[in-house]
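Given as structure tokens, the chain that follows is alone and in the form predicted on its own.
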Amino acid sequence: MFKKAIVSIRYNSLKKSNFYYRSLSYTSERYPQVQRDTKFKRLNEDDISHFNSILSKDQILHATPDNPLIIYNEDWMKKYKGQSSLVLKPKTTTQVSQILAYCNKVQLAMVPQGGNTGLVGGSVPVFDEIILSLSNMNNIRSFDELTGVLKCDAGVILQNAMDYVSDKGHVIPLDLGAKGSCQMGGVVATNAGGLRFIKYGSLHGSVLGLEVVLPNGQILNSMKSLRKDNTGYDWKQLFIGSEGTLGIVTGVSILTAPKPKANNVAFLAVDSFSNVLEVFKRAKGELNEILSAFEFMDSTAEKLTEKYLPDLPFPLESDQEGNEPSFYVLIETSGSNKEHDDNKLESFLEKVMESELIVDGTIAQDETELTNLWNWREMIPESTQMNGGVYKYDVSLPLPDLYSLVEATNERLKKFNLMSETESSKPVIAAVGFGHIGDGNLHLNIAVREYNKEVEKVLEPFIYEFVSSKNGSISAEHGLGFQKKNYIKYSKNDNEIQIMKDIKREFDPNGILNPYKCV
């Protein structure tokens, strides 16, 4: 019988480290091979005056010696840093249109920015591009309780949207670790996948309509509620995952799902990755319609989480010999009948235990324990970066090959004598793997003591070449941004890349939107 989950401990702040306090050099200094495009105008007083005619004083932020706009210029990982001296914070779609029309006319480059939680440098400037923040566009426009269609501004924080529809008996069809900061427009622009992709699928299916402002200021409004509309090209699909390079999303119409009446989580210990896959195969067959998440984590990832969150008790214990399993699995079920779902989950777990596919496990007994078990998955990204930084690789691979990339990366880092969990002279602490088994999405995180060019040369393009050799994708859900722009060839052929460039040129002939990114 499975153990009751441990008491939940909530934590509001993470262990402080030099990750948050070290000085970050400009992206342009760290990547001198990338040059500022001379066609872009440099901001002057005439431009400022024009923006003052569109926005009020409190909607414009200027960089000063005391306030260099760090929270807008630096990315969440503290890896990329731009030099923008101006942040514009429009409150309406019309204001966005007026700003873009002017910038396009005089060729001022611009970076759209939502919650700035991206992981590939796509939401911050590379040079001095103007930042257009959507944070002030944060209104819920409407919600239809019959159809479950939510219409909202792009700047609505995902957690706020989730809370809003939850009160009305629905759920947003995605969940992210950054839900407290990321915004609806940003998750659409990056085609975020998240933790429950296995149940709800891609935003390409759940987004019903968009409001988008093109680089020339034209407003495309298709904020529809229709689930079926087969009248020609479905243009909104171009903007889902376009990373702000084709237009700025200002409004989202999204289909929400009925809120499950019963949820449960099991946290399991597994000895091998082959057993992880077999447990997944059986979960799909036996849990079927109630299976809403299937996450895996390697033991090194959980050791890092334990180390940096010492006040959080681990859900499982080592065996009598002190041995630890190689992997952990988190399974979530969501359905309409708690007794039925709980019985189904417990029956499934007993079978995989009897088959010796798992060596230990625990089931949440209430909501707080459920949250606690999820914390052991959701806190891995924070834990891997707390000693200096982290190189994040978000890839898709065929399931049999999914973890082989982690193994190959660890071998390569050891070969070049760059990695040690204890020796502070080594830049790399460990390479860990975790992610969404349900959609073949691996998160490879290399925890480092510092960002280091030698480490980067060992990792890139090796990781992308490995993924390409397995017919995978170099970006499963984080996008390309600045980090992966030059590696797109490992996932797209020449014809596909040319089509992307042609589409970019058609929508943004002057190239003012999010330059140096994506393509």
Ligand SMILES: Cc1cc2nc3c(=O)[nH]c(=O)nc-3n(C[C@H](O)[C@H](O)[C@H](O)COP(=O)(O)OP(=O)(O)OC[C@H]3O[C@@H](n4cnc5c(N)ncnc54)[C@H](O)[C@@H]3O)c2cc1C
Contents of the next structure:
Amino acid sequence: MFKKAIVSIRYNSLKKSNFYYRSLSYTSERYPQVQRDTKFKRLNEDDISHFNSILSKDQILHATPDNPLIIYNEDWMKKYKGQSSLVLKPKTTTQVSQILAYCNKVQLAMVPQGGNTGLVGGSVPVFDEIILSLSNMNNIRSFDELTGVLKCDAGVILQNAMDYVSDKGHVIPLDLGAKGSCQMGGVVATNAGGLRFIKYGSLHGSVLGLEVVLPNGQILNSMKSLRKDNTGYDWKQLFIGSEGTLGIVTGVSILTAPKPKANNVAFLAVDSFSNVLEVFKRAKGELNEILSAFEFMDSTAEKLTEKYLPDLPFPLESDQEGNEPSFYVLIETSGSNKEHDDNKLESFLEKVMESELIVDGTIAQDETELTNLWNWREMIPESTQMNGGVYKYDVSLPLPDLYSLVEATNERLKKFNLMSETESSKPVIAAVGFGHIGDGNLHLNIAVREYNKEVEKVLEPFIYEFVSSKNGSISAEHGLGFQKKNYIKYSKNDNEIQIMKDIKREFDPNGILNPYKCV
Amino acid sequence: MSRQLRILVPVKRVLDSQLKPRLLSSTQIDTANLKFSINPFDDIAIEESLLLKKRHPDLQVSTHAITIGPSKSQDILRNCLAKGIDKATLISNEDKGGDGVTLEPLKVAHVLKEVVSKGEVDLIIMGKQAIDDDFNMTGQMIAGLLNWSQATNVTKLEIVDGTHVRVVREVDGGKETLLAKLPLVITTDLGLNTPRYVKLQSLMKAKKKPIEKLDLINDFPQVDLQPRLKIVEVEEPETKKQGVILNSVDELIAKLKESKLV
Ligand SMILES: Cc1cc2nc3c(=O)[nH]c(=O)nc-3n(C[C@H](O)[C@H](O)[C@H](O)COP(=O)(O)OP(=O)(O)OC[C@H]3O[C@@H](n4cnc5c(N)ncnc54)[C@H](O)[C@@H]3O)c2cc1C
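Could you switch over to the form predicted in complex with this ligand, since the one displayed so far is the form predicted on its own?
Whole complex next, starting from this chain.
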């Protein structure tokens, strides 16, 4: 009864994300400088009948005037829209292999698609590429309770994998806001970072093996459970973060971690970015091995989120004069001994309070509060896009420079007179910053009323140049995809780009996999 | 001198509402290492007493949280103090089994009756039920033992003239408004309010506040603690079958036919 009530609160607030439907123009129309590569074949009846010989009827979806396959053609941000007329949904690795061998032979271009939550336009077609959806490959293959190694199909949804291992006392070493939709293969293909990176590190470490189908149909299998295996080149690493351009990931072997027995979440108000960094420094030192997340968000981000979650009270009040603090910090600890963790966290908080590094704060008293506090971080992406759209920049910067990008962007949008929270004639609502301080990763989201060339020109390449000048990365975790393909030079030198192109050619000589993206 | 309104809020430490407990045996739940929190309905009762205090500077409102439980229950009392509750009492039942073993509603009611009988309470606000045993009867029993009026499942509460309470309760398909004279027992329902978060500063300060400690056996010799109920068996709920996602209406019709549903 009580649980139900809580769930319905969350559900109601989530429902609002189905904002009114705007019809979105095709990527090919909005970016006319990108041309369809004429070497690719156009789909015909022969191809369809060949796919019919590999897959059953219910594994093939055709676009019709009534059903233009919107959910497969449009991306999560409603920013990119392809014109594919065919979605293939294989159930086995052999079927994937047969499909690829055929497409490679006749030069049919294809985009691999997982949960379609990618944020750089990598998971949807640009023109008429066939969509290869992994969502029918959704079986857990095995789980070893002793070592914690999970082997599963690529199409298993992250949340399902989490629930599965959680019942067995383990956690997937990765968590992100899209967990209800994104797939194990998708997170590997994008090398997703997420909220627990600070504790569990990168997928380059926790993925122990992959099953991959190459464009020529060859199946490469290294679904191992070995933590150590120095027998020559570790080829699977190339596919982690390959964004669907080198091969199709069909199986994942991943090392899960023992489930923490105690979790705590504190939500703090801080009035300057330098204090955010000081709190971080102390948290690392004092909370050490139990620190599992250190997230920050600016107050503008939370203001947007308050509008998005009207039923959920904001955890902290403004001060007597009604002043809002400039930043909020969410700290999570996970460990094996509740009392030990409680004491550590409380003594840490006491100290930062005494040193006046934080102005206010709260600790979750139960799991419901814990989930609700996380909502104030995890719902920011949805909140920033609910009024029409969002330009997203996911960058790595040296910590002292991290927030200066948000400030510089705000100044620039003001200078060009493009931004207002209230005036609906201005295209931009607000530019907000949040992200994973622990990983030096800033998310700069520009909430807009509509996608607009003028705004885009003010933002790009300005943001990339800024990041490059500070020796940062223009894509910390979301990848290059379609959005950042042409900006790779801001993060990689000519030699590096050349070797990436060579690798691509080696695996996919005909370039059929996810063309127009990444390299 | 303005009129007094002395509020008693009985609270219980329960297995967190978001956790899925497992069975240890056919009569016992495995609570080892799991998170315990204040019963959510009691949290609402605490919040309501704090709101009354804020809303009524015209009355001398005092708030008192009380719990029967193991010494770990002090954690929830501390939070109550941090949120602004004036006084907290722990009636320790450590020797009576500690964690997990809870007293029957009638025994709790008897103990609380003894507390109230000292004559320092005008209003009891408590959760309509504890989410662990789901009895939904302790409030009613206290009212019975004290011979006080009661209003259960309350979603709105107002003090009238410092002597009466007007409440709204959810009843089947609608609402009912009642007026009752103090003293009174109120049990809370979900819609009453949204409990506040505890402020870090206050939590630190609350660490130094005293908690009154009583002992269930030594301090309540008049109460017969022998249980009248015996747990015969506890069972886990049936697991939900996994759903399937279908691609077309045709497939749906085929499946429904297969299962003989159409
Ligand atoms: C609300 C929200 C929060 C997010 N938070 C984070 C975050 O904290 N950290 C982070 O790193 N990312 C985050 N992301 C973006 C992240 O990249 C994706 O959510 C996720 O990693 C993609 O998984 P997916 O299954 O949806 O893949 P898709 O979006 O379907 O695909 C992403 C890319 O991978 C390719 N691909 C997918 N599956 C396969 C496969 N089996 N084989 C080969 N290629 C494949 C696609 O072609 C595409 O290029 C977030 C996204 C959202 C919507």
